[in-house]
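What follows is a single chain, given as structure tokens, in the form predicted alone.
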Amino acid sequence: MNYTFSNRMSTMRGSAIREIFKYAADPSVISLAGGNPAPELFPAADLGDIATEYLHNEPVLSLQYGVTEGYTPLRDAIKERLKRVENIGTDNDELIVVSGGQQGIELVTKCLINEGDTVIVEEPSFIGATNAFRSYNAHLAGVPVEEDGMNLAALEKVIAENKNVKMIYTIPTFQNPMGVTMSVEKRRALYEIAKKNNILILEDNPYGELTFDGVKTPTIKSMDTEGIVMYSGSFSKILAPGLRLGFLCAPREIVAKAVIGKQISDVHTAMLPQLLAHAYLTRFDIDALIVKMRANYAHKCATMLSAMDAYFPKDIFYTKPRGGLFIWCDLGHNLDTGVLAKKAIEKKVVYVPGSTFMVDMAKPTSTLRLNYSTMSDEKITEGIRRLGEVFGEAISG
């Protein structure tokens, strides 16, 4: 039987990160590839107690269908925290609980993007988002990212050169994959550019809480007076990714349409994870948990950077994040990190080639993404040492 796939899916490629996970499952392999949070930070015992309580005392609430918008007490708790921590939320905003931040991105795309519309993305950018846009046959236009965020001169040029620009997608804080943070000045300027050109902004902020020094940069959504910014948030990095909980805060009209889109996709987000998140937000100190995460990731990032200073060839460029989970490297020398990844696998270490995050994923690149959140100090250092050998051999020829 020959199967003919839809135009939307026929050209889609699977995530290279997920393919790399097959190698990372081997315990002898040092994985510097994924974006998983550190499992030792999961509040598993507390969540287990909450789950037992709800399943015993509230089995119908826990296991029955829920409303598409999300469990109302959880929505209220998220709104309160967004207002307190991020200064997000106006009378024109509403919030929907979604099955991970990825679904929020997909719902926005489903509701707003027609085939052929242009979505402007940072380049490099998160493959989950770019694939969501690709799956609706959007035209992707990339804007280079500098160490203080998107190149705004290039952004204005891309806007001028493309038709039907509907949306700008950005991860302004501890960007995936580069780990850089957009300056406050650029955030304000980006907002003004979008407002001037009647373009929506989708601000994705799964890493914003993970600032090493505790200092937070104002979100673009907190600057929104015109109802042009949609804000995607997640519990994956501050509670546990397996709960598959995220939220979308956006103008009411957009959220109302997203509710309909979600009804088509999965009816509602699973109730038990919502109950777990609500109970944790209201009974426990999630801010104290986040402080532990910040310290853990700051230490691991410093460990990786120290190893890179010691073992990488001296002319390799790499970012020095102030938070989040990722470091971005550029080997230069016209090297192809997709090819070098195979040599790294031979040495039992894996990373993500930079092509994964580009608009043209087939084009070779000398860049790559490293993650430090899940490995021990010893494995981080040894993994970097092995990569230093691979990269050094490739550069020397």
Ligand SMILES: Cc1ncc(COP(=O)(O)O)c(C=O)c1O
Contents of the next structure:
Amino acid sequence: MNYTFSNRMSTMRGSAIREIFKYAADPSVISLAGGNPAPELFPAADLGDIATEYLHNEPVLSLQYGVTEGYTPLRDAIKERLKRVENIGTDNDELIVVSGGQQGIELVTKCLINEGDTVIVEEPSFIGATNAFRSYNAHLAGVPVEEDGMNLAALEKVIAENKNVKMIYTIPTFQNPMGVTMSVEKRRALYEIAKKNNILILEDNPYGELTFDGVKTPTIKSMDTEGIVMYSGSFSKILAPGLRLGFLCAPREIVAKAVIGKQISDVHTAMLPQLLAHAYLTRFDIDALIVKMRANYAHKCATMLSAMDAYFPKDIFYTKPRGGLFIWCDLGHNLDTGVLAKKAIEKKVVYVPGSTFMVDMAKPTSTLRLNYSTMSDEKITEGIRRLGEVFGEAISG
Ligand SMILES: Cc1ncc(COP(=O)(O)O)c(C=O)c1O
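Having gone through the form predicted alone, I am curious about the other one (the form predicted together with the named molecule); can you provide its structure?
Okay, now the whole complex, with that chain kicking things off.
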């Protein structure tokens, strides 16, 4: 049989990151590639106790169908936390629980983007989002990212040059893949640009809580007086990604449409993870857990940066994140990090080539993403030492 796939899926390729995971599964390989949280931070014993309790005491609630909007006590707990921690949520907003932040992004796209509409993305950006936009045949327009966030002059140029610009997708805090954070000034200016041009903003913030120094930058959603910002959140990096739990806080009309979109996708998010998250938020100290996470990642990031200072050739550029899970490098010298990734694999180290995160994924680039959250200090240091050798040899030709 010759299968003819839909136009929607025919151009889609599996994520390079998933491909790299095949190597990363080999325990002798040092993986600086994925974006997994540190497993030692999962509150597994507490979640196990809560799961047992619910399955024994509330079997119907745990196992019966739920409502598409999400388990109401969980929605209320998330709303309360969002208001307290991020100053998000007006009378005009509503919140839907989704099966991971990824689903929130997909639902927004499904509800708002027609084929050929332009979605502006940071370049580089998160491949799960860019692929969601691609799968609805959106036209992607990239805006370069600087150490304080999007280049706003380039953004205005892209808006002027593209038709049907519907949405700007941004990860302003501890960006994936660059690790950088958009300044407050740029956030305000971005909001004004979007408002002036009648463009919606999708603010994706799965890493915002993972600030190393405790400093938090105000979210763009907290500045929203016009109902133009949709905010995507996730429990993946503050609880556990396997729970597949996230939320979308957006103007009521958009959430009402997303509810219909979600009914078509998966009816509702699985009840047991919602009950676990609700119990964890209300009966346990999630803030204490987040403090532990911040310290763990701050330490690992510092370990990686000092190994890079020691072992990388001197003229390689890299970001110095204040939170999140990623460091971004630019080797320069017209090198192709896609080619060098194969040399790195020979030395049993994996990273993600920068092309993965670009609008044109086929174009070679000298950039790459490194992750520090899952490996031990020793492996981080040894992995960077080996990469330093690969990059040094490539630069000296
Ligand atoms: C920027 C960004 N947004 C959204 C997600 C999706 O997270 P999840 O679907 O696990 O909530 C990720 C995951 O890595 C991410 O990096």
